[in-house]
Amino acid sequence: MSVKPTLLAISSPGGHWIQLNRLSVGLEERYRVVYAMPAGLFTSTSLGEREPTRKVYSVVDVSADDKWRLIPCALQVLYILLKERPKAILSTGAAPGAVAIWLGSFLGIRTIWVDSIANVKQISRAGKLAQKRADVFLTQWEQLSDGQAIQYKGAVL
């Protein structure tokens, strides 16, 4: 019996969430899919039906703008990377993602990051940071894509 490798999907709630989700469902066959995201917002709507047999880990809402809360959100981060050892990480934002981008990539994990399609005129502020550590970046706008650091391959809704 083979062992999956360990993928962990973190994001921001809401729409970055909704990403996230719609992305990870295809990826639950290949992969151990560990999940992450901001703990005041459980709710069994918020983690879908599938919430009794996801792992899902709980982190500061933090935003770019609150500078003083992306310590205890790295901390929380770092203690997820450590204990699970994800062979990647996939993140659709915001700010909790590009922390995990960051520490992973310092890791040696490999990381994704997959634009939110929110951002329609430009790179989003949290993707603009991961973009420096990201190994594979995307957008889902085409028009944003420069083909080669920033990848365009369909949108996720």
Contents of the next structure:
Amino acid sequence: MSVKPTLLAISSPGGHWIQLNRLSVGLEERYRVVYAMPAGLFTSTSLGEREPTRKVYSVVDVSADDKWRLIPCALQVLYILLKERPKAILSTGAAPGAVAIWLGSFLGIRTIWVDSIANVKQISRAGKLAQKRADVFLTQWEQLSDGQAIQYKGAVL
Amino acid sequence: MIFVAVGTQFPFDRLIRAVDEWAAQHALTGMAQIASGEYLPQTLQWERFMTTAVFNQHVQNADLIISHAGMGNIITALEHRKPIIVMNRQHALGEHRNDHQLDGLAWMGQLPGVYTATTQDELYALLARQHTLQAAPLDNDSRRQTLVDFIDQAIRA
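Next up, can you give the form predicted together with the partner chain of this protein, since the form predicted alone came first?
Expanding to the full complex; the earlier chain stays at the top.
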């Protein structure tokens, strides 16, 4: 029996997480999917109850506006990457996903960013950061694709 | 039969009242999920919260879904192939912490089967032509499958 390669799926809670799951569910047959998410007050308990079989790491939430949390967030993501040794990282945003894309790219891990479907007029701020390092950068809106650096290959909805 | 649902986080009395009054004027039946709202529907049946199974049953029974601008309800409506009207909560009216639901309408309105209203007038205009509102086409989920398959290939590349 061949061992499934590991995929780290990381996003912020809420809409980003819903989108991430609509992708990862389709990948769980082919990969061992490990999850990471900033688990706040509203999410930490419900996650454990609803998804007891999943491996979900909790990380410190961070936004582009508060750089100080970047350090603990980055350290946690680094720990996860070194422990799990994923073949690839998939993120739908926001900032914690961009952190993972950056760290992953330096460690030689394949990195894939799917910009949130909420970004219909322009790529998100976190997405622009991730774009500098991501191997594959996808938008969910055809009009935002340039066919090369930013590709459209479908949408979660 | 209509089903109006406002999510679990906040009340949205303005939407519930508007739909309830419209139902009264047009002799419509329906169900309302009102969270912690103060307004109690007079014409529609109502529940504050429901389990996912009960919620899905109401979606299944309805011809039309009316909702706050939340991604969860949109996904549920699309999956059940029901047309959905979404109206945004307004920060100025104390209905949410910010106005991101208004931003949400910009992309939600571009999805097949999703109709948007920012005011009661716009909502009533949509309700007046409710029998012309179309559900998303059956093959809409192929957008997601295409995206998942592309990501799978991108990981292996």
